[in-house]
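In the block that follows, a single chain appears as structure tokens, in the form predicted on its own.
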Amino acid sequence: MSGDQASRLRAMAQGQRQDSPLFAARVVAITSGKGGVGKTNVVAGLALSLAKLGQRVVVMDADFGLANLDILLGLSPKFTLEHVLRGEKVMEEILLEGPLGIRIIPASSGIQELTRLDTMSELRLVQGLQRVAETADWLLIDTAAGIHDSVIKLLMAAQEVILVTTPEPTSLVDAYAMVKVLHLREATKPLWLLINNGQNPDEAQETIDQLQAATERFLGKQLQVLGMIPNDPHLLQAVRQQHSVADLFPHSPSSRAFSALARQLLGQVSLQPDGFASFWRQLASEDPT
């Protein structure tokens, strides 16, 4: 993205009225160091649990290489974000209505990276998301897995980051790599750790302790802990039926854990007076730091 483009986008964000409701939207990115840890299940479960608490939730599927949030929820998008970037549709026309009123911005495999858009595509994206965010309390961003530049850019721009990992050693190694990259970019970036698919609380705590020990020793960083989403056969059943477990099996162990997660975030992630504008200023920056 050119310096001129970045300047225009920053000016656009700074020029928004400070009393606009779009500034109330919390922007939270959910990511993982590697694929296969159940990240998109976490996004769906969290979104529905926040909706049950009366929150207005928009989920942006930013995993352009493997867009599957719509599939998980049994939705069939006719149009995707790619149509918005091309100027063929506006953001409101591609929004999918999900369970409990959550709204999904569907991605498309093979789409350009958000950090490499031309001026018109960038303008369409920013203005569309601004309009959508005016009626949202939360903008959840389901990123691709790994430490690719486009993923890191989104994570640095978000108000908060939730890092999903599992107890497997390879997942832990990749999770530490993600923490290290983010820490080196911005040491104060709020970073939450969530253990997914834990067999029991002891295993989850051991996983947390191992990662905390490594980040404290080598990075001097203390992670914020969100706890564990337990291994739950209802999750697999829900996936097979193309529903979120929080919607299909609301009293299952994993659904109860998602409810607790939503309440914790609602109580601890504060409203930022310029949260959404800050997100776009950061995304427009050549240097994420």
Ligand SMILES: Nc1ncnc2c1ncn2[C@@H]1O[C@H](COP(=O)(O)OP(=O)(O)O)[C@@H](O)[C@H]1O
The other form holds:
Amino acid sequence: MSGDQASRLRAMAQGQRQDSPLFAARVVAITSGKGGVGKTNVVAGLALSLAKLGQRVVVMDADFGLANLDILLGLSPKFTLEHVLRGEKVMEEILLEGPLGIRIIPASSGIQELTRLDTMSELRLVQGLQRVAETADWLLIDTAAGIHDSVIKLLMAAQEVILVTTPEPTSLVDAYAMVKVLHLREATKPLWLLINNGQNPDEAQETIDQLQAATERFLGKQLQVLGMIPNDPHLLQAVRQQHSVADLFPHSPSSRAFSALARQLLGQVSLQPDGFASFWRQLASEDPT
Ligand SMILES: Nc1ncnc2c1ncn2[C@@H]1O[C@H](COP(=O)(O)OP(=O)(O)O)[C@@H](O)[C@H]1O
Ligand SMILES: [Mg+2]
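Form predicted in complex with the ligand, following the form predicted on its own:
Let us now look at the entire complex, which starts with that chain.
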């Protein structure tokens, strides 16, 4: 993005603050070093558990390579973010209503990265998201996996980042790489760690200990542990039926874990005045660090 574009967006984000409510959605990005670790399932599970606690949740599918949040929730979008970016639809027209009133912003695979949009597309996106954020308590973003620039930029701009890993060594190595990249950009940015798909609590704890030990030793960085979601066959069963596990099997081990996770987030992540505007200012700036 050019400096000119960036300053226009910054000015806009600031201008919008005047007629925006003091509080807008907490922006939480969910990411992973490696694909296939259960990120999209975590986003869906968390969204539904927060909704069960009475929270207004909007989920944005920002994994443009592998957009599949809608499929996971059994929804079939007619229009996607692409239509908004092209100016053919406004955000409200593409929003899908999911279970328990959660709203989903569907992505379409293969569209341009969010941080490399032309000015008009970016303005449409910013304005649409701003309106949505005003009527939500949480904006959860399902990002692509990996340490690409556009993903990192999105993560730096978000209020909170949840890093998902499984106990698998390859996932763990890639999670460490992600922590390192984020740490080098902004050492003080807190990072939540979530272990998914562990066979038992001991295995999950071992994963936490290993990653913590490495980040503390080599980066001097403490990770905040959000929790663990166990390996749960109900999850696969739910996915096959195109439903979220929290919806279909509310008492399954993974559903219980998602529920605990939602409670923890609700208790620990406060609504920040200016949180959403700050998200956009950062996203629009040339270098967020
Ligand atoms: N806790 C879990 N228990 C059992 N299967 C899981 C669990 N988490 C994820 N999976 C399965 O792993 C696969 C990848 O999950 P997905 O959410 O699509 O990953 P990502 O979004 O990280 O690529 C899916 O088949 C999903 O059903
Ligand atoms: Mg995914």
